[in-house]
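First comes one chain, alone, set out as structure tokens in the form predicted alone.
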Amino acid sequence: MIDIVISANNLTKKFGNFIAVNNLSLEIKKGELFGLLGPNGSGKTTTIKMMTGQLKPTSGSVDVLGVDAIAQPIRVREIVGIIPEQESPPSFLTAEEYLHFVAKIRKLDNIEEKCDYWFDFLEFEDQRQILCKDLSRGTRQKLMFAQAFLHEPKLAFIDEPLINLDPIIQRKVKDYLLGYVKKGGTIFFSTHVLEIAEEICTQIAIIDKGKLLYQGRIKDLKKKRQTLENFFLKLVKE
């Protein structure tokens, strides 16, 4: 039996007269590394915020891991991992204090062991006693990545996952995400960097001006000998 982990139906978000997301319907299965692609301002971040209960839709519905994200927004955020577009750990905590805080809020066991793993894996052990406000953008992104996966969620939402990371850490993160879905997890991430999506995604959706233009599998594009870049540009221009 195929598990549906995200089901969005006619999802719409208006800000005054501006329609940020327009009647979007998506269905994501367990084990996908799903990329939501689109130009800047196309509605990617707004979509993620609605799916994770951070923003109430104007209309439509969205279920995440069987939970109604509109009726139970806090429950959704309890069970998924979220990496926002902007790295925003509390400025008054050190990196270590922040991870410990997240672990305690999530009532995790073996907190030290879990935190040690991420400081080592993402190579910022020497930054763990630095206040978050003094960390570089890349290190803050490492910290936000660590907090999202600290509780080993079944599903993670990531907004622009690699944009501030150096090539070495980018490779580590890509490998981690690929391994994560092989073990049965699901990733939903948004990006406008097409090379990343083409390299690691199993499935993509393309949106522009809040509307869904395409949803399909990367391997189907490759069978047609189309690059994602050419396909994307043609679709968006049309």
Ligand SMILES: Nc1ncnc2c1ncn2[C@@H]1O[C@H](COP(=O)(O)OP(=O)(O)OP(=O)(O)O)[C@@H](O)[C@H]1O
Contents of the next structure:
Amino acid sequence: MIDIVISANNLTKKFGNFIAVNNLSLEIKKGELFGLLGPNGSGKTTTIKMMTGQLKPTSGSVDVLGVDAIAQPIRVREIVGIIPEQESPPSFLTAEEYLHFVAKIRKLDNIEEKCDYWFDFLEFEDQRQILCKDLSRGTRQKLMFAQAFLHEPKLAFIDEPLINLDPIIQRKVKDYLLGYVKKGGTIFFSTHVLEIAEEICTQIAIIDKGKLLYQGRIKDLKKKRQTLENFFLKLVKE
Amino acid sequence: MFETLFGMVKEEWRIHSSLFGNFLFASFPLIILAFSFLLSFYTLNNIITLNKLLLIYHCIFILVGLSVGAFGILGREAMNRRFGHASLIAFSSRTLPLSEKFIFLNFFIKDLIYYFILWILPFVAGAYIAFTIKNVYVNFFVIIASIFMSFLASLSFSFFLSTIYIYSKKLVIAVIFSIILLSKYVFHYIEMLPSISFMLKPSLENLIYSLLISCLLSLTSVNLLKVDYAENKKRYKNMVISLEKFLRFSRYKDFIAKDFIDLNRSEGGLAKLIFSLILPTILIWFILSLNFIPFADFLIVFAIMLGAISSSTYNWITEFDVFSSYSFLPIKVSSIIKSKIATYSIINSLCFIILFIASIKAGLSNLIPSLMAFASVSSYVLAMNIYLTGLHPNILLYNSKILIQYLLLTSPILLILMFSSKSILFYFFVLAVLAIAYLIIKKSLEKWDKEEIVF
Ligand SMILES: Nc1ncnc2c1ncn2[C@@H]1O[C@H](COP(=O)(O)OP(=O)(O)OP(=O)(O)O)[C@@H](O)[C@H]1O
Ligand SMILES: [Mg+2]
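Next up, the form predicted together with the ligand in place of the form predicted alone?
Zooming out: every chain and molecule, the one shown earlier first.
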């Protein structure tokens, strides 16, 4: 039984001379709701992309659910779910067609049933037949959410998942994520909305300019009577 | 009033130059120049007379004009395609107090400038240098004016047809079919086209006629143009399921289905086929019937040209895909490319019908070899396209280094096939080219799988 679902060692990504992620090492256990926090441009998306085989790190290694993400990027993407930062479903498919399309790529069965569940759960039944490109941003985000969880992965990476959702859906999604980790799933998500992290995360890491500044439990911060905001601001300013 | 235009030109320049570097982008015209120089130098008086050569050059730009002129249907897609979604001035009609028509007019003029500087000017210059070296006198200004006006006329004509297409598909299809039926007569009188008769007999009258017609056509089109910016929330039935059943012979049925849905729902669908495949085909037919390649078999040469043209369909089936919309799914880039090849083959099988029809006119005896020639050229050119540009043929063909490679790797093959068309070696070449195409495609798939996803 693997207990460590993500293990990243000295991950570094350079774009030319610019170092986007600098020697990042992280270990994440099963059942965590892990929040990666950091200011704009700090390297969150780049980290997620390296962990999911979308970008090759300049150096370092990363294992995801026991799979080497650099050597077997496709395998990693098979077993995890990913919500990318930019919601960009192909333009001329309808929402329903898109979900079907993803389900087919993932070779699922009971496709109709699974899709119906998500349209119902995220309350966008009425948008099924609209082209993806004509959907509102929030609806597109719902679609990307459904897409990532359609195959019930053990681990999901989500990049800024809640930004465009209305409060009702946000609540639903948060509860879903909490329930999901309770059942043994693991979530790795990035955000710069500290309230959300504070509310739902079990563990956080803070990065700035590609460097890991802190990794720890939210509980520990609470014990020290630190608000996450104060802590974050102090850390990043230093 | 000129700021918008100016901004657009700058924007276009920056987009391309940032993609390829200033140097590469700026050297694009030089390649065109070198190409037309070589072409003119070797063909003039050896193979073809001056007048015929000039006529062919005009036809080439009429061809270019026809295929880029379909603004009307492509509408905002035309802008989108070259600018991407981040764009920019073209989309500012939503946020700035400028009317869409005004912006589109600017876009049109910008394209004219762009094609003039990047294509027409260097092309004519190259030919002119070759003529001068060969002591053949032509008036540079007359030629460039007449070629530009031919380009403008066909651009406007195509723009006009494509605008009308939005209002009445039937009308346009009827017009195009009557052109096909009357093609013999239409082309017989092509010298009556004001721009071409201007070349033959420069006069102010012809100049004015030519400009007047083009302006009339394009201004009418701009005025009739529907650039639909409104979010139209049309509902669509799920087509994936039914298409998949139809395509179940292929492993990539989901992707092929998606490609056809994209083509069908994007503005233009069928019209794209007409403007980028059928119209150029008719023109090629005409150019060939000038009969300037006596040593080659007519139908086979036609098939070879058709193969080369048909490769442009790859550009529009890749138009709707960015790697990034797949990068988070468990799918290899090579699988996406393979699915595109499948879609490409399905669409291009249409050319077999075209060839069949052509062979009824040109003689059935060469139908089989011409079908073979088509298949091998079409696969070879596609293979090169994929090898050099992956899923982004539209943008990358403006990269001059890649363009040189592309031209050097494709044109000799076309020539070899043409030259050998009457010999027994032809069959050997056809099969060899097919085999090479297969190997290149295999290599490209490996290549693009290794590549980092940037787009
Ligand atoms: N393909 C690329 N080429 C060059 N630089 C890049 C590339 N991708 C990202 N960067 C740079 O790397 C840095 C980290 O980017 P990243 O997208 O990972 O930040 P982020 O933490 O996700 O920011 P945000 O909160 O705004 O989403 C940024 O400075 C960005 O400009
Ligand atoms: Mg980010």
